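Just the one chain here, the form predicted alone, laid out as structure tokens.
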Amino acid sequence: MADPMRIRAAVRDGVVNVKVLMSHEMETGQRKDAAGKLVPAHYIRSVSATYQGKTVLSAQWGPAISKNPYLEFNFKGGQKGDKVIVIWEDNKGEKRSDEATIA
């Protein structure tokens, strides 16, 4: 399994501010190894962010995406003391899901 994610929330004025960074290595495909050969596509191909069960980010990634991606977004509603959760899936169907406390 992938390394846990550092998952960071904050509120302010309502307003929570999510920073996550993925541990992953986002391969394309297109890549070649020492050998010449390619090296598989390894990608995260969909995240979701929860919040008191109710989904308030999901995204659909590709292979463009950069090794250990770094996601930021916000949400209104959210308490101090509440729980936000993360979860990605890629595309060899590894799951990862962490959770971090709203400060």
Second form
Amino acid sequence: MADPMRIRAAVRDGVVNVKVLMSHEMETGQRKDAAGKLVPAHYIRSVSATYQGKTVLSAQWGPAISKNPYLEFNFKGGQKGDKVIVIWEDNKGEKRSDEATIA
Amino acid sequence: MNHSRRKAIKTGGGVLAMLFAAGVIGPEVVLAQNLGESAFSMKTLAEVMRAVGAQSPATSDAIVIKAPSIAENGAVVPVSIESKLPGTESITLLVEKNPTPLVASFGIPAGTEGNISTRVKMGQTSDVYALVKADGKFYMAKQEIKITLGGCGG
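Now the other one: the form predicted in complex with the partner chain, given that the block above is the form predicted alone.
Below is the entire complex, every chain and molecule, led by the chain shown above.
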């Protein structure tokens, strides 16, 4: 199981700023190991963030997102104390879901 | 003798099945962005633009790319995109000279602001494109980022 995400969410003037740091190798599939064999691709393929059951961001990624991906976005209408849930899924079907309370 | 070919065909079928499954599970995500997994393996910018449905997007000043003009480490290039276009539906990030130019596509539901920050890998100095779909039309902006150390070979 992958390490948990670090998520910060804070509301200011009715806009929630969400910062997410995921822990993932993001292997491109183009790199060769010491023996000269291609290292198979392993990367987060989809990400979604929800607030009270409503999707506030969805993303499709390729392997060109940096290792240990960082993502920041803003959405309107979130309340302090509520939760934002972020889910990712990689190309091997592994999933991770974490949540943060809006500060 | 033909094992690799068979395997390739099998894998291809698997990918299609996965795409189908993805469509069944999250129709709103697929509708919002409408990008198949195959778009991520396309080798040229023009191919990706065609796949996305944006043949000749208009350049717009309302899209701002915030990124360093010179990045030392191509493995970690911070990029922010801000779209001030009303009705922004999606933001797609492309790096022209990467082996596969399509980096990421973000679906922006109503209520979410058109600004996204992330970090990307760049193999070499290249133009970075932000493709924004707003009110059903495509707009774009680009900026060159110079790389002194590539990030795709690891």
